[in-house]
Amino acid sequence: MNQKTDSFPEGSDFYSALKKRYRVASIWQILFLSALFVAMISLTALLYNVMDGAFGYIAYEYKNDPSEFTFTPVNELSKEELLTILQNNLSAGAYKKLDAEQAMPTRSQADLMNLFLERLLQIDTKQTWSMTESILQGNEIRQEAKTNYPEARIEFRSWLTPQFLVSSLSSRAEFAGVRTAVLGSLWLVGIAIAFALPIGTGAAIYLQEYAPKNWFTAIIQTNLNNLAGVPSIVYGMLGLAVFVRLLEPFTSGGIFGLTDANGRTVLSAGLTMGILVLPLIIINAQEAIKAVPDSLRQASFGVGATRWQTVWYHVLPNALPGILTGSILALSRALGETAPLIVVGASTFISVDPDGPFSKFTALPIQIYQWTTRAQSEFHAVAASGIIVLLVLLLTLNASAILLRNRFQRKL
């Protein structure tokens, strides 16, 4: 009986082989390459827009003459002399609100400059240009400034300063800043991660370690998996129903004296971001308990441990970098969603920080939403400049998610 067996390449069969082999590695290597290549030109080309909006040339007007308020150059004013400008130029019940909301003497100096140019000189923005336009074209927009608007200052702005990070939001855009913003994403996400964390991880420990291999759990399995490809707005909607309306007077305050009776709240849109990560959570936490070593289990089992000490003592311990990981990096999806926040009811406009968890709120994607939609060329600079902190808090969970990876790794 006869039987074909492929025979080794010999020679110059075998030169040939080899070769074509080299030649398939490379043309794959060159693909590889060229993904990589692509992918960082699109990071680069989306950097440098947000980049080219948040910097560039503005030509302003003050509606009011600086020298109707004082003899001073606006840029050399004091802090003594801006509290009094203040105090003799504006209404008493201007004043007095303002001084409600944070003691006037108690302002910065920026602050209280803030209030002279838009409440007194009010700055009236004629054209702004990108930062591409203001370093290649510089000379032509100065000229281009001086004939059109002859009585207009231009300057070089940098729409991201201190001052941005720390203001609220203002129907100006000259005075926009993103403080309430900021602080109603950071609410979110703390309301978000104490409901999903605790719930997501005890759900994952029961699925990898208690629950019986047969087909209940296998649905269970299939449809976390699909609840994690659900898109936002449906969660959105969930929420909606369930904790804006359903469940109106808890989340609103109502069982707890408070006298707003609408659930659209801080509490309302954090437990409905907690609701859109948790599938995430439990499957990356059963990803993390499932990779601890079985070896472990069965050495705590050989001397007598139970399986809850097993589970609490060995392997919860060794899976939790694996755990806080993917839990950050979940979170990082919360702090970009606007479709379900836009359907719980967040505020496009708000000046009034959050102090709890049943106060009304606004989010930074809201925010810079609602920036993009104005037709003024200067909104869209604050749009580009909230859209870069949105990415500093973004980079900054994922650094979080690697710092505590590697500190619980150290530690084990």
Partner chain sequence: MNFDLKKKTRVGESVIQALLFFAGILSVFITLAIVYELGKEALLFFNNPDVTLAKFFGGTIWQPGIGAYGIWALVSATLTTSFIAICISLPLGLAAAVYLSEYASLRARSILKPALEILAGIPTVVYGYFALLFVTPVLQNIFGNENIQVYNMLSAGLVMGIMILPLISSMSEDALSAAPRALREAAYALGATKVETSLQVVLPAALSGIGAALIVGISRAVGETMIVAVASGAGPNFTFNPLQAAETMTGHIARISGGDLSYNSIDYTSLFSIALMLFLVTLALNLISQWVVNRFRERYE
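Each form is matched to the other, and the largest set of C-alpha atoms that superpose within 1.5 Å is called the rigid core. Residue numbers count along the first chain shown, from 1. Just so it is clear, the structure is predicted and the values come from calculations on it, not from any experiment. What changes on going to the form predicted in complex with the partner chain:
In a rigid-core overlay of the protein, F37 has its C-alpha displaced by at least 2 Å between the two forms. Positional change of V392 between the two forms stays under 2 Å at the C-alpha, relative to the superposed core. Superposition on the rigid core between the two forms places the CA atom of W28 2 Å or more away from its counterpart.
Would you mind generating the form predicted in complex with the partner chain now that we have the form predicted on its own?
Keep in mind that what follows is only the chain, not its partners or any molecules around it.
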């Protein structure tokens, strides 16, 4: 002990060493906290970046002057006026075609306005600005737009409008909407969950309630954990090989008498997504089943119930909220997943709503990817609006999962 005294400070040395140690301690603590700070900043930056893109000034020109069609200012046109303008100025053929898609008088004012802008005025976007630029440098932007595009009108535009939610895809950013993509995503997630929830729950019941504790069960368990870590694009390749190609007669609807489709349908993509979320659902359901107290099972066995009766009447009802919470989380994973859809071949451009499992489709994340990779800035604004729609959908899903979880916890 005594030999070590020279390395152990005493008296005033001790206190200065102690001070130093405390100083080091507070520096480290600040470092630890700043890591979380960086994470928060990134999250804020990401959300801000998306909002920033979805609103802002836009400079546009009309190829045809509005005064050719009407003397009312464009923004104040009523539905009836728009209808007459369209009827008088569109060629008879074009009007008939639009009328066949959806009867013109039944269309909304916003829809008619879009047709007016797209077909007659032929709006042409020159440049867009982000929200921050628009707010901080509004005057400079107006000046710049005036010198660069003397003909252009400039206004503050929100790209995220009710019209954006209900319009189908368009090759023009100004008229693009997400309805087709959202419907495609819903079909996709619906098929995935219809496939994965029953099978996943069954697998979890087998593993927790029936499986003997042996090497085979251990292999299944290890395999599950591994599958949960396989990159999603590999599932996409599996889906391409199995659902799109091998099972084409089934997934294209060929054996049900459909002739025009190939295997790249919403059914193929939904099953691929189902396989992708299956390990997640099984693992979550296993946790939920594990949490059911053993005394319930013993009581049930004690009054002479069979194993399945015990599972069906006692274990499952108690595990159900947990299983559903896990499934909702898996669902939100499926909703945001993009890579497998690209591989399985979601259409990049399609303006027809999916109307069954054998229809071609596109999905919201696919459209966001497409719009983001376009060069024109107006498509980035559309992508930002699409992202907001996607994030709101995910938020709703996750919030309902949290509500369910809280309710469940209170009950136990």
